[in-house]
Amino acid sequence: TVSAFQFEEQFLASPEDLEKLRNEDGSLMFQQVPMVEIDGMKLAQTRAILNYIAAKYNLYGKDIKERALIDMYSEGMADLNEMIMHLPLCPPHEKDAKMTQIREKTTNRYFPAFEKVLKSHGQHYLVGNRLSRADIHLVELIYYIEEIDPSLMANFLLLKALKTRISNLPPVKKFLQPGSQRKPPVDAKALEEARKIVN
């Protein structure tokens, strides 16, 4: 089951709250964020974040061998994400080409390897009949896709029922609820304000 993971989140409001995590207090190991303190600990990089935190929530396979496929499932999302998260960057007269890269690239590669997937063994979920870091990945990666172009979903009933499954789980559906901790994709205003702090 997915765990009610209470967090609280501190953002930099301007360079000099990062340089005073970067050499004051020494907590960014490789002088860049993400950060988490969690356990005692100060955890850097996205995927030793997000490993720990699944394992720590029983999110992260039984074994070894489902731990491997999470992580397949997971870096192959990572994949398309950065696709869409690149997009704010793209120069304007780059922006049509990129769209079209991103929606080859979900209704040809992505989204059908992971509908396969759920068809090959008829489960609910991606990786041993149980909820993993990996569902939650794709399922945020559904929102990001809609978001972009509700159409390319068409194609895919295991994917739609997956997200529905997921997005109903409380804590999940909570998460999804406005005035949430849940971050509106990144657009060219928020890119531009994180670069005046990490430049």
The other form holds:
Amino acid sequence: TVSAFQFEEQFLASPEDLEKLRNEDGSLMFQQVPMVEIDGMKLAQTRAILNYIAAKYNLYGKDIKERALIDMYSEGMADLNEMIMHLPLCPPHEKDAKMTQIREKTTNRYFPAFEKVLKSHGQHYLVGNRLSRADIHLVELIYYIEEIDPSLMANFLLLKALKTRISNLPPVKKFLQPGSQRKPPVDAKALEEARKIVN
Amino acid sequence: MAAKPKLWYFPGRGRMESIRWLLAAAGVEFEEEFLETREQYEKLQKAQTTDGRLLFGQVPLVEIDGMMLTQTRAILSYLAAKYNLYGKDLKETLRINMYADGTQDLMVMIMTAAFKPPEEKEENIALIVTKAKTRYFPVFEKILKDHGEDFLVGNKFSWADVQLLEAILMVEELNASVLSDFPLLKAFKARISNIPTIKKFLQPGSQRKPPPDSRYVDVVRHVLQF
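Can you now output the form predicted in complex with the partner chain? The one shown was the form predicted on its own.
Complete assembly follows, chain above in first position.
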């Protein structure tokens, strides 16, 4: 079964919001967000949070070798995701170069690697013939790449099939529908607001 | 007896150093192959199409237990779990991850500073030392103070302790007095440095690498072509 976990969100809308959180004793370990409050703890560091959730909800493989593969794939995905995340932050004169880099890395480095993994074992999931966080992260990434340029997916038939399969899992399907907590792409206005808060 | 783990990286610290520390702390002997030419690197990358050596065309690369592992964090997590340095349950593993991620952020700042223009060096060092003293070290000083134990997590030596010692020593190389306001970290440093495997690693002639110098920066730039 796939987990269906409900969560609340608190949005930082002003510099004062972040400052308040920073001044709360023990809230932000390294004065940074994301922060997730779960199981009586306040968690910092995206990776640590993801690792905890994945392990807790059995999306982390059956042993340390499977976990190593899941981690390896997930870290590569995080690298590409970070490039995409930073794209809106690029000064206008650097945007084209950044976009070229994203396209190049997607089609020459990352997506061929994952397509090859799926091809090598012919299974429905990246690791251990079972759903793991790696599949979720990859599908998230595929959606972002398609937002940038759908033609980038042209040669990745197994990735496209993975995307369809994962998108049809009931909790994922629900998350992909309007009204869910999934967030839209960053727009210029939201970015400006975020800059004010962090600066 | 299993083959020794094998490491592929440039001849210096970079992202591989934390892996060397962890293997050394666990008392595991390892071999190293150093990438010093573009040709070596391309050869390793080309092998990707035949036996998947470099999944994303990048190093660090560690061959261990029949796997060719890349991605620093994946390698470190595997080693920590394999050598029982990752806590006794999910919550301890979580805390170790949080602390390790924090110290890694600090160490990556130092790592990337070596590649910045020389005229920015002083400013970068000052920023790193400030971050260490205001954002990172206070956190760990408080953790040690709150539980009064010898190690960061679960009253037992873990990967988090190895990372913190590594980070402390790296910052001290930039500013020798950085621990002056952190008495518990000073004691921690002395204590962890005296663990036999770590003590051995800290001695001259070990596989520990020196701080990055211009020669190292040149090799990396040459191999990665940037």
